[in-house]
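The data below hold one chain only, encoded as structure tokens and taken in the form predicted on its own.
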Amino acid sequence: MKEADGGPIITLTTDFGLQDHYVGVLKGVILGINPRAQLVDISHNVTSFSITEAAFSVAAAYPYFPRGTIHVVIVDPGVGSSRRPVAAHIKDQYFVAPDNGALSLVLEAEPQAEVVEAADRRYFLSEVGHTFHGRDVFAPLAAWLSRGIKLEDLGSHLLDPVKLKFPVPEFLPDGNLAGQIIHIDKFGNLISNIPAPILQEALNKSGKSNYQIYLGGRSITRIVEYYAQGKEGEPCVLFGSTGRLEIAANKAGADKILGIGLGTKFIVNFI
């Protein structure tokens, strides 16, 4: 593995929070194995358990890292069970993660990835307890795998990685397009499952010049460029830095401005 200037990097994405002592111990074992490690934070304030927001922000960040990086999620209702530990080696990085869906959209985007279970209990730490998984088996993973050694020293290989169905958009016999949110960031923009060429492929077929979106009871005719272009505090649509459709409100929050929540769906009405 060939490791960016001045260490390996390695990456936490983690429903753990900055409160209490956990992501402090996960750079503590990682560093004890590997002193040269180069620790990056992604995010620690995934909601708690869920492992669809944490599969889409590893997914968003993981191309803006250089070869080599070692990519670490732990967001793991399953800790002590029989889920399986997995490591993965996608598009010249790596990814560590309970086998529970939080690699989804990377396996979904890469899907030539080479996944094994990585069970082979000399690269965890030596006494393995039930309910921290991140810092007894996975934080040493990664620390082992900037280090060096191969992946398939980790475990045997792995054919059925588990993959969470994330919501596609609809092509609906009207010609319009329907799209759900599938996540919400800090300032309340609602990030839509809706890429840019899918919405571009639908408006062409449609043979209309424009769209609007129908979301929460409102219909949203506003399409900006970036948030600032937008009127403070009315809901806006533009395509964010994910590369997704969002419906958006400058200065304001969009969530509390229209009401809505993960999952929603709305349509995109050709005009």
Second form
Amino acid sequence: MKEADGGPIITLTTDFGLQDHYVGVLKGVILGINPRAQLVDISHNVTSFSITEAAFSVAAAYPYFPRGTIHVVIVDPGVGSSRRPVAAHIKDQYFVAPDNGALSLVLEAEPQAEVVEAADRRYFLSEVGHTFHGRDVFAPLAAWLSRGIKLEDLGSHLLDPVKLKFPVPEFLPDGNLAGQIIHIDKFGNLISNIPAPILQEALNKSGKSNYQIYLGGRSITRIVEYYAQGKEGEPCVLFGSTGRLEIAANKAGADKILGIGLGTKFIVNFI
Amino acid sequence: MKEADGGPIITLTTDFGLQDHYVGVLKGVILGINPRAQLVDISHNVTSFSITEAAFSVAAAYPYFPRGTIHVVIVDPGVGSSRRPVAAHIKDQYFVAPDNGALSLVLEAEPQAEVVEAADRRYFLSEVGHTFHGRDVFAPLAAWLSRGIKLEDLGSHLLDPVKLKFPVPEFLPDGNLAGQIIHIDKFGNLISNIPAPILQEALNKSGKSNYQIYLGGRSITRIVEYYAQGKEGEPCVLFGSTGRLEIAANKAGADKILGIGLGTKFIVNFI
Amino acid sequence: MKEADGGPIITLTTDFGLQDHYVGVLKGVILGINPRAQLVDISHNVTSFSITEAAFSVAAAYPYFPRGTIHVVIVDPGVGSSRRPVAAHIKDQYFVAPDNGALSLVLEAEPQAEVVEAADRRYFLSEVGHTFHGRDVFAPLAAWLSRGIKLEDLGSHLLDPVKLKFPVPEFLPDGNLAGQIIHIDKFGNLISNIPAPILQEALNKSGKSNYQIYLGGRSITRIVEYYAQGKEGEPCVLFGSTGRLEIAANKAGADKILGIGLGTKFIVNFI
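I have the form predicted on its own already, so could you send the form predicted in complex with another copy of the chain?
Below, the chain from earlier opens the complete complex, with every other chain and molecule after it.
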């Protein structure tokens, strides 16, 4: 890396929280190996042990980072067991994580990913414990990658990285579309698994011109382009910043208004 | 910017929270445009949709940043609507925000501010959506400013940026002063809208030598210089770090002890 | 510092929270004095006024930082009073804090520490208030140290820095060991004050081969190496990432399962 680049970027997505010293330790380890690394937090408030939430966050964030960025994803309830550490090269970016599905959505979006089992202990801390591989394994791996170590140097190719099944939208026999809430954000926006092109395809097939949402025993008919077009405190439907169908509310939390939790299923009814 | 400068500083003040990928995305976008930017978080835990809280935070923080710093302030319930993006040059620092009043307190403190409507889409991301202008508009604007683009290049001068009315202290007919709690901090300190010189002026006019506070049906008489001079767990009054009158409690939260919320009015009674 | 170093590292451990502008202000002050400083947050969510929690966090984190790192620790209920600011040089790293015990665990671990009373106001902000010495005193001190000012230049040697007594494990007359929960982390892991070598020593003395834990009226017998070896949702015992005995639970919070709080005492019973 040239000086003018500002140093290689390493992002962190973990469930370590911001209360303890854990995230600070990751950063100390990385800067000890590569003092020029630029550290960016994606989130450390991933729900404890939620691999799917970490998978969602890193998949939503990485397209906005420059080439060469290294993303470290650590939600690791299996730390110390035989689960493998992996490193991946996907579309000119790099990923380091336990092989537990944390990279599922990234790998799904980019089938030409190159994945290795990062087994070479030269790129770990010299002492590796049983309970904090973020510190002992994943932070060092990322730091060495940022210093120019090649992916292939970390270990041999892995053909079967763990991939979790995320719920996909279903085309129903009656022509409607079934979706699921896969993320609820800080504002209470209910983010679904239905990307805009899938909804458009189903709408075209249906021969109808509009749609409403059946969710939690309620029908939501207000389709808008941006939040402020909704009535204050009432649910509306739009395509959010990840390109997915989202149930929201202007200046309020749709999760609270509707009493809806993660995983709730709903119907897109074409009318 | 010269290398020895460590790179231009860009601060972020938002209501995006630290749970989702949103703040990480802002940083990825900025570093993609200017890899040398140094990113500093002021706060991402601004109460959702609270433009006034963001206005308070950035106004309290910016005087402590070096010249050339660029402050991005994003609390943007009107995202996607016709509200304008603005950029401002104030006392050798820069500000980027939606034109919704988020810069009110900064503009009030510095009437010679130069403000433009940042309308030139060359300095946005190539695709601009309807729901996340932090990513598509404000982060890119800040990054381009940090690369030396001039304020005038972003758009034409704006003479009427939105300014919210913040409550001002009132001199009462009986010679007393009426104030309001405008911020409650993490420690439960109740920060008012009364700056030290205003209180001094009112005290001088009153011909009295001391004062007490009437707040929430209670009178608070213990005037101190620092928290530890208060009795543990009992309310006291002092001038806090923003130079404003503050009701606090030694090693305890004055908000809880007094059961007081944001916006509560009180009287400074000269005695 | 040479350019290739990426700039001197300054870490921050405070109870300022992430809601207000306070942490941003610390960073602005530091970057105003040394634009090349690299800022790393250890934690800002230390429990308000808890000097012992800050002492724990910085002691757990600093061994993972490279030489030359400067650690700022600010939990400062005595701000504005006569308590002294201190700076210390310990094992090629630096520490800046109020002299209230925040460095107790670091000083205990490293008896050859060099400690000064940082009294030279040339290295403070020009105006020093009574309520925010993080901004006016500690951030500037750290920034000046990072620019190469020597520890001795900050003030004269201090032989009696405040050291808080942390609970130590007790060897009981019956051969058992008594410990205490000194930290509960984000996952609900109960971290004790018993380091592995002390337990090993007591086990050897006892002539026994195994142990169980008596905690909160319950005996915990499942001794594991890593979390996933425990049964889901049931308490187990292991040595955690700080090398101390820890009561945990696989994919669950041991604190909630056991209803245990900070400071709880327990017995290690050799069997």
